[in-house]
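Only one chain is included here, represented as structure tokens and corresponding to the form predicted on its own.
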Amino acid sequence: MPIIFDNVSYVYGEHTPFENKALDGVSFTIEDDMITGLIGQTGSGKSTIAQLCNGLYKPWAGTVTVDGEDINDKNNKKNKSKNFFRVGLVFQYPEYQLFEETVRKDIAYGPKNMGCSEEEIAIRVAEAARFVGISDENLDKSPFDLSGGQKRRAAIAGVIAMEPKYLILDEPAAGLDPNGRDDILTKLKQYQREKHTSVVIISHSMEDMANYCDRIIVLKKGGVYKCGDKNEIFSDPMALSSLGLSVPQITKLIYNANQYGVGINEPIYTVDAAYDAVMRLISGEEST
């Protein structure tokens, strides 16, 4: 079952000088086996939706449910901490999680709180290594002794070594030169098709909506703006220009292009996607 969001407020510093509604009312689903982008401008409610769904929040109004449970109910305490396990959390800056002597360890941390066996521990650590590229070599440093995007990487390992159904990742390639980029978010999309997952990407990036996500939901000054699959998010690209958001170039190109009256008359949103567009046209077959 998906996450749902319902009618659901959240209100940062409430009764003081500096309050400031982050979410108002917005209702939305995060469905099951598909990787789900959250875009909008900073300050749109993308972390704090992320870090509702953990519970690390609690909404100021409506309910969050996860598996048909929601997740503050106060009658269900034991459904909270279950949470925690159930939606994995990375933060905008995962390395901040990092804190034990090895990156092994840091990895195995969450598999020993859930009470996994040492062995399932060890077969847990293997495997989140491996879909995040880290080496064997570079489990028994200090994960302090890594770089940047290796600490990236063991942070995720170290979230997705438990298992979780949910996994939400705030601005995961954030800082990353565009190799590095391009390959983590590759391994996530890897990891969210072999294990059948719900992975939800927050990233102020459309080239990454568009490369990576299955669904997207696009917030505006704490609301809703729109929710659907690439073809529906990206057929108006100046509508979502005039919320300050970059759509992926490629989509302005086709778009510019059309201007002038090219004539595909599809949603472009990726390089290769233009090029079997372009190609039809010059064969002469519709665009559809």
Ligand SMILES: Nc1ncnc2c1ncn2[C@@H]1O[C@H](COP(=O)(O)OP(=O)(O)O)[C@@H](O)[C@H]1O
The other form holds:
Amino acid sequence: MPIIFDNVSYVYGEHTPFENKALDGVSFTIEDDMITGLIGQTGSGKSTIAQLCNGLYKPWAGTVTVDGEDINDKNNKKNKSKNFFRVGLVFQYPEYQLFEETVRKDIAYGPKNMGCSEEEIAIRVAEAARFVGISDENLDKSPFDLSGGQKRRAAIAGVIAMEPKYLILDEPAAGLDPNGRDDILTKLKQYQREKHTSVVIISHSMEDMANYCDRIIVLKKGGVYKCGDKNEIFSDPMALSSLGLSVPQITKLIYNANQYGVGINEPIYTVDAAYDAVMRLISGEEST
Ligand SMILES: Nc1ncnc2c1ncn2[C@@H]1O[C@H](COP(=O)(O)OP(=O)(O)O)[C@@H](O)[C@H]1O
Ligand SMILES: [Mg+2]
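Okay, that one was the form predicted on its own. Can I see the form predicted in complex with the named molecule too?
Up next: the whole complex, starting with the chain shown before.
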């Protein structure tokens, strides 16, 4: 069952001079067994949504339902801790939260707190390390001796090891070089495909969304601008651009070419797809 936001509003600093309505009547569904991208400009409410999903924040109005349960239902006190493990949240720059002597202990921290046996913990640590690509050798190092990219993986592994049914990652590729970002996002996609977890990737890069997400929720200033599958979202790249989102250059190029009658009908968001479509046009095949 999915995560459902029904008319959710959130206000920071209520009744203070800094009062700020960060979300205003937001409704959407995070579907099971796929990667959902949550995209919007800085300040559009992405991180606030992440924290509402696992119960760290309570809605000011509206409800957040996970697996059919209102996670803030006062009559169901068990819900809160259950939800904390059910919805795994990887914060932005999670590597700053590593603190144990070894990477292995850091990844084990969550499962240990859940009350897993030593044997179960060892299995989970090995599995999580495999998913994110941490070698055995690195598992016994201090997290502080790892490279930036490796630290990020260790922090993500710590959440994966809790085996959450939903995994939400706030800007998991932020600050990594292009190889590092592709690598981590590819690993997350493999993890989703293997585990059938619902994964939510928060980003402000349309390129990442295009390459790694199945469904996309676009936010605009605390509201939902559009939800849909990737093709629907990219069908109007100029509208996305006007929201300040970085639409892939290749998408804009093909869109503009189409305005001049080129006739590539499928949405294009990678250079490879553009190449294939152009080759098909040249060879006289119908564009799909
Ligand atoms: N702790 C906070 N106190 C007050 N305002 C905040 C706080 N965190 C976020 N905000 C405000 O809420 C809005 C949404 O922020 P956020 O959810 O962090 O957006 P995003 O993750 O998309 O950048 C912004 O206007 C931001 O300034
Ligand atoms: Mg944020």
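Under this definition, the rigid core comprises the largest set of C-alpha atoms superposing within 1.5 Å between the forms. Not measured: the values here are computed from a predicted model. Positions refer to the first chain, counted from 1.
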So, superposing on the core, is the move of G68 at the CA at least 2 angstroms between the two forms?
no
If you line up the core, does Q259 shift 2 angstroms or more at its C-alpha between the two forms?
yes
